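Consider the single chain below, provided in structure tokens and representing the form predicted alone.
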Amino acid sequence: MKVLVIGGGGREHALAWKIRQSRLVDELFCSPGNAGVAEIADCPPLASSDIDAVADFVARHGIDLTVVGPEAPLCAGIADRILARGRAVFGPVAAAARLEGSKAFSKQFMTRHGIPTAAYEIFDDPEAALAHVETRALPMVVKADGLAAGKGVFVCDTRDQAREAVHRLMIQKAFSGAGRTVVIEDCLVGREASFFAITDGERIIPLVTCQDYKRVFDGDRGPNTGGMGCYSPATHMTRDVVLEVLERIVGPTIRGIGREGAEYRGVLYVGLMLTDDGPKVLEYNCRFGDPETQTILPRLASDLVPLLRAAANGNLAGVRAEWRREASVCVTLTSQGYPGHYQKGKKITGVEQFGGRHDLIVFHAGTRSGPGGEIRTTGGRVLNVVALGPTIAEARRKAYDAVSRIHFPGMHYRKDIAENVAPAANAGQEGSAR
């Protein structure tokens, strides 16, 4: 079969890497891809924002399955366009992708379907939002309604911080139209967790647990980023917690969006806060996480393609996911200045020595090939170094050892990913549709 992956980051490199291993796949395309992806797939020059051009390519080349990585084209309706041309796509239609595309919609959706989340108010007038800031209990969270590349959420400990967040989003329009409407909500207390499940719109297959790191500096300091690292399994996500999340959150979400006329086929990624009152939803995402995908997929022992194809075709019955017992740790290497301004074009060395290993993989994100065949930086998040090991501690040691042998000017990374994590009782897992 022919498979097309849409996107060009570390998540898409991981997806392409795992899909390339499938005996079911004869031809693999990834657009736009990056320097790492180009080694294992054809990379046609398609802009993911040009959803009609992508859909035309899918129809013209007889692509059997399109796997959409980023959220923006999903929210723009790329799955709808591909389905209209009679081709299969892994990723929800635009009406279902609103769970990520609009924070206001998702909060109202959770209220309608009794899904636990923080108390909130929604504003499209900046003066009303600023007035509300003066009365809401501290701390509070201010969120841009629309897509902001993971940077539109502000946890505010003071009213000055909340005023600044509202001003930045609604008046300065720091994220263009994404901040035209804002959600102001209570700040939940507990431990954050990420949960992923593949669904065909009815049946659900949970993936192994993982925990990411959002802040740019050690000790969870500095601004939020798209993700600075991750480990799997998340030892605080016990079996009882997973079952509760499936019963109280994931199941009602998939059934609820279906009752509202938008069948959800793809992966549902739920950001959670594990509170004293049980797990509550921080946010929905309608796609695989980044760097969670890079962390999880090396642990998948079975073929990924049957999972993706069955979900896209609406029939996960009888499909299973089998997982390795090893733990995994991912360390993200970024350009100096990320998530703010950074320079591009820095030469990367040391990556070539890790090719062909199953227990240590370097997934490219913001990279390109230079005129002399060298690899150069082209993004904020540049590389993801992922290691497998019998324990989280051993995987962490291997990952950081590999990081020490990779270099580019201004390279930055957190040094505390998976530090002091309690050992997992059983890292292995099997999952079938439920």
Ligand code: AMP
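For the two forms, the rigid core is made up of the largest set of C-alpha atoms that agree within 1.5 Å on superposition. Residue numbers count along the first chain shown, from 1. Since the model is a prediction, treat every value here as computed from it, not as a measurement. Compared with the form predicted in complex with this ligand:
- With a cut-off of 2 Å and the rigid core superposed, His132 has a Cα displacement that reaches or exceeds the cut-off between the two forms.
- Put the two forms on the same core and the Cα of Ile171 is off by 2 Å or more between the two forms.
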The other form holds:
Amino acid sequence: MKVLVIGGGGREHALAWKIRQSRLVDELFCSPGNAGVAEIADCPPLASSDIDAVADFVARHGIDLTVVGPEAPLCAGIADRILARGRAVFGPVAAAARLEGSKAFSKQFMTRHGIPTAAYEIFDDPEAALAHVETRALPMVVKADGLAAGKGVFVCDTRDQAREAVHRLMIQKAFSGAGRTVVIEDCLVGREASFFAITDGERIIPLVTCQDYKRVFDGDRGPNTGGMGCYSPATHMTRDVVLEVLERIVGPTIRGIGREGAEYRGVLYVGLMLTDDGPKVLEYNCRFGDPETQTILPRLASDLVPLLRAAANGNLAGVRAEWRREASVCVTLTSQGYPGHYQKGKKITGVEQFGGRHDLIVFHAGTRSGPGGEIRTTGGRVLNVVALGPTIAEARRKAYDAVSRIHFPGMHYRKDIAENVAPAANAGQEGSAR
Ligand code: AMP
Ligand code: GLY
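Same protein, different state: after the form predicted alone, show the form predicted in complex with this ligand.
Everything in the complex follows now, all chains and molecules, and the chain you saw is the first one.
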């Protein structure tokens, strides 16, 4: 098989790493990739925003399976273009990716299908949104409808903050078209969690649970990031919670979007609030998480490619995922200043020593090879150090020991990833399609 992975972050390095191990795969491409990916795959310089160029490449090179990492090309219809060329793709068509691409659509979808989520109203008119802010109970949450790289959500404790959020999104157009429409919703209280499932549009294979860390500094302080680290399994995602999420949320979502004429083939990533009334959806994503993927895939003992291929082809029946019992911890290393402004081009040392192990892996994100063969930083999130161990505490110790041997100027990371996690009664959700 020839496989193409679209994207160039840590998530895509983890996907390429796992796909490379498959005996089914003869040729692996990843575009644009990064310095780590380039060691295991060919990296043609395609812009993932140029979905026609990607579809041309797929057709010209006879790619058997394209695996799409990020949400933007999925929402722009990359899967539709590849399918139109008669080629298989892991990742939903645009009509299904709207679950992530439009929060207004996803809220109305949940209402239509009885899927638990916060009460909300949708506004196209800034005056009406501002009037609504005056009447709504505090705290309230103001969200841009469209894709805003995770920055379009404002949890507002005061009416002033809510007015300001509406101003920024609808009047100042801080995210251009993404904030033309806003959702204003109730603030949910509880513990946040996320959940991933691979689906062929009918059958569902849950992935093992994990917990990421969004804030940039220890103790969950500072601004939100794409993710600073993660561990798996997530001990608070008990078997009962997982079953409830599958039954009340994931199943109805996959069936619902199918009934609306858009079969969902790919991975569904649900952001949840575990409330006293049960799990409720904060958001849908139509893709794998980053760094959740780097954390989860080293725990997958079986081949990933049959799963991805069967989901893409609509025949997951009988396909199984086998998971290792070991726990996993991922620590993300970032450039100083991330998620704000940061410098690039810093020389990285110490990563070479971690090649070839299954229990200690360095997944690259924002890296490139320099002229002398050295590796340099080129992004906010630079590297992900992932360790497996018999317990989360042991995996954590191993991950931080490896981190201490890696260096680049301005390197930042959280010191409290997977700290004080209660030992798991393993969520025990591994298994076959349901
Ligand atoms: P979203 O992109 O919709 O997941 O929102 C980003 C973050 O905002 C979430 O991870 C939550 O921390 C927070 N958030 C979003 N919606 C709500 C809500 N209804 N209640 C409480 N917090 C929320
Ligand atoms: N780590 C959060 C995300 O991938 O959206």
